[in-house]
Every structure is written in C-alpha cells, then in structure tokens.
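Single chain ahead, by itself, as structure tokens, in the form predicted on its own.
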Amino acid sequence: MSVLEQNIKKLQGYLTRFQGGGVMNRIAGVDHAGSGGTFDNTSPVDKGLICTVARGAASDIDQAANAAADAFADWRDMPATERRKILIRIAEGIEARAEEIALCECWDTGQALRFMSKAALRGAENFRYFADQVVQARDGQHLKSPTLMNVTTRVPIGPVGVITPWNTPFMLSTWKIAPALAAGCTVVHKPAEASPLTARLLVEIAEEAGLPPGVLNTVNGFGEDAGKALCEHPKIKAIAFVGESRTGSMITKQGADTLKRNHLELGGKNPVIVFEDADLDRALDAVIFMIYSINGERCTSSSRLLVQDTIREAFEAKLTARVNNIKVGHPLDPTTEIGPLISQEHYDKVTSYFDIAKQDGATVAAGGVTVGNDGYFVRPTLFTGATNDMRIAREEIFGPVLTSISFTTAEDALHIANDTDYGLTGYVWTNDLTRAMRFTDKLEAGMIWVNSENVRHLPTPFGGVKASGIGRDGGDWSFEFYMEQKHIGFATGQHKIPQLGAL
C-alpha cells in the first residue's frame, strides 16, 4: 500500500465521525444545531460531500455571546498559572492529534500535506508561546511623577469574536484564539464556511484540556448572517478577523454602532524585489516558495516579482523551468507540492485571470491551464512581460499565480512596489546592505524580509498598512489588542489640591 493510500485510509477513519451527525455548533460545552438549518461541506479534491454543517444565524451568535459573557468573569479571575496549565494542555492535545488535524485540513481545503502537517504543529506552538506569556500579560509600568506613584496594568477586554479564513484555518485560528485566551478573554469563533472541520477539532481539544464551558464557543455559518451578527453583538467587545480587504471594511461598518475594537489582517499584493547583485539561486528558491506553496492561497505570498532588467531574461528562464516542474496532485500524497483550490467560486476567480493576462498584453510563460475534471486543480502560473498597471499586477488573485515586472533602478523598483492599495509584506534580495536599509525604510509594508522568505518569529509584530489591515499580532502586540490599559495614580504625600468655594 502506497503512502497516499495509507493516508486516504486514515482520513476515512477520521471523517467517519463527521459523516453521521455532521459538524455541530459548540456553545457553552454543548452541541447545537444551527437555527439556519444546515449547509453542505464539500472537498475541493473531488467535489464530493464531506458532511453537513450547522448553519448558525443571529440567534446562535446571541446564545454564544451570552455564554462567553457568562464565562468571562471566572476565566478572567482564574489565577494566571492555572490558565497557563490549561493552554499547555491544549498544545499537548493538538500535538497528540496532529495527524488527524492535518489530514482533515488537507481534505477540507485542498492544501498539500507537506505544508499542513507542519501547520498543525505550529498551532501547538502558538498555544505554548502565549501560555508562557500569561503571567506577565497584565504587567505594567511604574511612572513616578512629583506627587504621584503612577502604575499601569492591563485587564482583558471581555468576550471577543474571532473570524478566521479557509486557507490555513487551523493554524490561523490558534494564532488568534491562543492570545485571546491567554489574555483572559472568552471567545466566539466563526470559522470560514468552506473549512469547518478543524475548528470543531480545536474546541474539542480545548474542552478535553480543561477549558471551562463557554470560554471558547464555535458557531459555523456565513458572513452575511452569523458573521454580521457577531460583529454587531453588543456583548462582543472586539473582532479579530483574517480575510479579504473588502470584508474587513464591512466588518468595520458593522461594528461601528457598538464601537467595536477591530484587528484586521487583510489582503496583499506583495512585491519581491530581486536586484542584480543578489544571491540569485537563493532568491529563485524564495520567489517560488512564497507564491506557489500553500496553493498560493496566503496573504503574505509574493505575487509580484520585480526583477532588475539586467538579469530578467536569465532569471525568468530559470523560473519558468522550475514552475513547469512543480508537482500538482492529490493533497495527501507527500510528494505533491500544489493541491486543488478551495472551491468552485475561487477556482473560477483564479482561472479568469488567465484570459485577463492575455487581454492586458502579458505573456503566459508557464501554466495558465486547469488540470483534470475531478477537483479544482490548476497548473502553477507565471505571467511575464507585465506592467504594474495591469489587473494581474493590481488585484489580489490569491492563487498560484506570479506576475513578473521588470525594473531598471532602485528608484523604479520602489515606485512600482509602493504603487498598490496594499501594504502587507515585502521581500528584498540584494547583497548591498546600505541599499537594503534605504529601500526598506521607504517600502510601504508592515513586514519586510531581506534575503529571506517569510520566516515567522512569534514575538515580532505581524500586520500590514494601507488596505492590508489594522493592528498587529505577535508577542506583546497581541495583548495590546485583547486587553485594556489601565492607569492608577497613588498620591505619595499631601500635595496641594486647588480649593474651590472655600471661605
């Protein structure tokens, strides 16, 4: 039996439990049907039905928000060391079920196992990291003034809503939920409707680890009903969202009447700039990895290649050969590098750019075709001969599609790189240190890597500028979002107080 066949057999065993009762909402430790009925969850691998999913609506969100509000005081006041123990046990539970999480996520999203097996373990790492920050999360400062001893502290903001996407749903759920729980907040989680399986696994693992009922609640559903109700609910004090920039704008509007605090991790059209003096072999590896891994369905993908004209022809020739050699296949095959896109809707969107590129005058140097008829497979695609005013250079395609643009000088590259509505990440390849320092200082992006692909370090800030988002995740920046700053001033003596109305 091949490794692929073994993985399929294991997956079938894991999916059996979902195929009976489907995926239910989980509120205050109890399973609930959706007041909106159910919807079908299908696999992008073969378009077949995985299971039915409870469709939550406003009444389900209300029930979950009330459960989170009821559980908040006890969770907030639990000793930090006790909360830390629970978060560590959640991490251990994730590690114990890493294979189940990875296989289910591959089938649910189409992502290749070679990446999803690591995503599950990264989820555990997120819980371990923030568990270690629990004790000092409320620590503040001592700011002495002439008459007062001023101290600051932080307190959890309250029940929060977490809305996560479908591209790497388990890892991104832990990236939001772990710091919220570590801060002392309770959570209502609305996963993406296209990838509900591992959100269910996460809440199960959390409860088995001793997380009290109501601290983490999961309500499935669609943005127009469950998502909107979550953003508008008065008991939800903040929304942490990962997804499209357009949706982020809607969330801001929906939360306006209740003065919601929002953290928005949104889209990108991220440039990777390759100068002629770079280590071109390493740059080539990084360019390919950052657009074609995770099926190109990631916000930090380097979807615009800006390559210096003196090396463009040779670099694009090597790039084309490599792209044509990328293996598209079944996501549970360990040798697969690209699996199917998430859904029919997204497949139609990505493939529409094949014709758009030609209409705009670009060249389809690699890919630009679909693969088979069973699932939503496309060949990894490279557009060359592009300019930055083309739609393929301006719109977030969110698939395994790279647009190559030539530049002459560093000034040209900087102008092209910044000429976008987005500003999430940037990647710069050069061996000229002073150029790298000047360039990154002017590059409009929240995160920049020099001579590297995206390598996450959990204590560093994660987030973008312009249409790519508001706020930062990571390290203490996460606690700044999930907690309120509080100042207390203690008089150190009997300083003079102005007297009004005294005789």
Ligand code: NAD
Second form
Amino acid sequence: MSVLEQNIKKLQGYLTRFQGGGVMNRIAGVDHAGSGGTFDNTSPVDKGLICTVARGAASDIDQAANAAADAFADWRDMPATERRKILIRIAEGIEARAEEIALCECWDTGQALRFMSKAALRGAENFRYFADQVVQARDGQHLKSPTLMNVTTRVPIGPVGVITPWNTPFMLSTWKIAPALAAGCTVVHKPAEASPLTARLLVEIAEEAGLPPGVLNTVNGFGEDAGKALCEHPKIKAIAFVGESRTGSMITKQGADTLKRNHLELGGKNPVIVFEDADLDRALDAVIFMIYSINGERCTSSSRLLVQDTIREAFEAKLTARVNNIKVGHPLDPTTEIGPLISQEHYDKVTSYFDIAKQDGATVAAGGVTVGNDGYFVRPTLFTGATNDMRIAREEIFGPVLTSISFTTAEDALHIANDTDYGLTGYVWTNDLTRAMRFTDKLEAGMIWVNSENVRHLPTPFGGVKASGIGRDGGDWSFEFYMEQKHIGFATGQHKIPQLGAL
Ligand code: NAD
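Swap state to the form predicted in complex with this ligand from the form predicted on its own:
Everything in the complex follows now, all chains and molecules, and the chain you saw is the first one.
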C-alpha cells in the first residue's frame, strides 16, 4: 500500500466519529446542536460531503458567552502554576493526536500534508510557549512617587471571542486561544464554516487535559449570524479576529455598541524585493516557498515579486521552470506541494484572475489553468510583465499566484512596494547592508525579513499596518491584548490632601 493509500485509510478511521452526529457545538463541556439547524461540510479534494455541522446562531452564542462568563472567575483565580500545567497537558494532547489533526485538516482545507503536519505541531508549540509565560503574565512595575508607592499589575480582560479563518485553522486557533487562556481569559471560539473539524479536536483535547468546562467553548456557524452575535455580545470583552480586511471592518462596526477591544489580523499583498546583488539562488527558493507553500492561501505570502530589471529575465526564466515543476496533487500524498483550493467560491475567485491578468496586459508565464474536475485544483501560476496598477498587483488573490513586476532603482522598488492598501509583511533580498537598513526603515509593513523567508519566532511581534490589521500578537504583545493594566497607589505617609468645604 502506498503512503497515500495508508493516509487515506487512517483518515477514514478518524472521520468515522464525525459521520454520525456531525460536528456539534461544545458549550460548558457539553455537546449542543445548533439552534440554526446544520450545514454541510465538504472536502475540496473531491467536493464530497465530510459531515454535517451544527449551525450556531445568536442563542447559541448567548449560551456560550454566559458559560464563558460563569467560568471566568475560577479560571482567572486558579493559581498560575495550575493553569500552566493544564496548558502543557493540552500541548501534550495535541502532540499525541498530531497525525489525526493533520490528516483531518488536509481533508477539510485541501492543504498539503507536508505543511499541515508541521502546523499541528506548531499548535502544540503555541501552548507550550504561552504556558511558560503564565507565571509572570500578571507582573507589573513599581513606580514610586514622593507620596505614593505606585504599583501596576495586569488582570485578564474577561471572556473573549476568537474568530478564525480556514487557511491554517488549527494553528491559527491555537495562536489566539493559547495566550487568551494563559492570560486567564475564558474563550468562545467561532471557527471558519469551511473548516470546522480541527476546532472540535482542540476543544476535546483541552477538556481531556483538565481545562474546566466553560473555559473554552466552540460555536460553529456563519459569520453573519454566529460571528456577528459574538461581536455584539455584551459579556464578551474583546474579539481576536483573523480574516479578510473587509470582515475586519465589519467586526469593528459590530463591536461598537459594546465598546469591544478588537485585534485584527487581516489580508496582505506582500512584496518580495530582489536586488541584483542578492544571493539569487536562495532568493529564488524563498520567493517560490513564500507564495506556493500552503496553496498560497497564506496572509504572509509574498504575492508581488519586485525584481531588479538587470536580473529580471534570468530570474524569471528560472522561476518559471521551477513553478512548472511544482507538484499539484492529493493533499495526503507526502510528495504533494499544492493541494486543492478551499471551496468553489474561492476557486472561482482565484481562477478569475487568469483572464483578468491577460485583459490587463500581463503575461501568464506559468500555470493559469485548472487541474481535473474532481476538486478545486489549479496549477501554480506566475504572471510576468505586470505593473503595480493592475488588479493582479493590487488585490489579495489568496492562491498560488505570483505577480512579477520589474524595477530599476531602490527608490522605484520602495515606491512600488508601498503603493498598496496593505502592509503585513515585506521580504528584502540584497547583500548591501546599508541599502537593507535604508529600505526596511521606509518599507510600510508590520513584519520584514531580510535575506530570509518568513521564519516565525514566537517572542517577536506579529501583525500588520494599513489594511492588514490593528494590534500585535506574540510574546508579551499577546498579553497586552488579553489583559488590562491596573494601577494601585498606596500612600506612604500623611501627605496633604486638599480640603474642600473646610473652614
Ligand atoms: P473571512 O474574513 O471571510 O472569515 C474569517 C472568519 O470570520 C470566519 O470564521 C467567518 O465566518 C467570520 N466572519 C465572516 N463575517 C463575519 C462577521 N460579519 N462577523 C463576525 N465574523 C465574521 O476570511 P477567510 O476567507 O476565512 O480567510 C482568508 C483571509 O484571512 C485572507 O484575507 C487572509 O489574508 C486572512 N488571514 C490573515 C492572517 C493574518 O495573520 N493577518 C492569517 C491568516 C489569514
């Protein structure tokens, strides 16, 4: 039996449990049907039904928010060392079920196993990392004044909502939920409707690890009903959101009446700038990896290649050959590099750019075609001869599609790189240190890598500027979001208090 066949067999075993009752909501440690009925969850690999999913609506969110509010005080007040132990046990539970998580994720999202097996383990790393921060998360400062001993401390903000997208759902959920729990918050999680399987595995693992009922609740459903109700709920103090920029704007509006604190991680149209003096072999590897890995359904993908005109022809020739060589296939085949796109809607969107590129006058140098009819497969695509005013250079396509634009000087490159609504990441390839420093200083992006692909280091700040987001995750920045600063002043003596109304 081939590895692919073995993986399919294992997957079928893992999916059996979802095929009876489907994916239920989980509120206060108990399974619940959705008050909005159910919806179908299909696989992008063959368009077939995986299972039904509870369709949560406002009343389910209300129940979950109340459960999170009821569980909050005990979770907040549990000794930090105890909370730390539970988070570490969650990490161990994820590691123990990493294969199940990875296989289910691939089938649900179309992402290739070579990336998703690592994403499952990164979920465990997120829990371990934030578990290690639990004990000092509430520490503050001592700011002495002439009359007062001022101290600060941090307290968890309360029950929070976490709303996640479908591109790497398990990893992104843990990225939000682990620091929220570490801070002492309780959570209502609304996973993406297109990929509900691994959110269910996560809540199960967490409960088995000893997380008290109600500390993590999962309500499935659509953005316009369950997601909206979560943003509007008065007991939910903050929303951690990952998704499209226009949804981020709706999240902000929906939370206005209840004065929600929002953290928004949104879209990108990120530039990778390759100068003629760069290590071009390494740059080529990174350019390819950062747009064609994870199906290009990656917020940090470098979807705009800015290549210096002196090396453009040779660089694009090598790029085209490599892109044509990328293996599109079944996501559970370990040799597959690109699997199917998530859904019919997304497939229609991504493939529409094949014509848009031609209409705008760009060249389809590689790909630009679909593969088979069974699932949502496309060939990795490269557009050359593009300019930055074309739609293929301005709009987030969110698929394995790269737009190449040439530039002459560093000033041109900077202008093109910054001429976008977005500002999530930027990648700069040059061996001129001074140029790299000047360029990164002016590049409008929340995260920049020089001579490197995106290598995530958990203590560093993650987030974007402009339409790519508001707020930062990672290290202590996560706690800044999930916690409130509190100041307490203790009088150190009998300082003079102004006396009003005294004769
Ligand atoms: P999306 O915005 O359509 O959906 C994301 C989530 O929001 C889903 O759970 C959805 O149900 C929910 N939602 C939709 N409308 C809502 C509403 N009115 N109120 C509350 N919730 C609502 O995004 P998507 O298509 O699932 O994901 C792809 C997008 O995510 C891309 O734009 C990508 O760049 C972005 N993304 C960003 C990051 C980052 O860290 N910046 C990471 C991954 C993905």
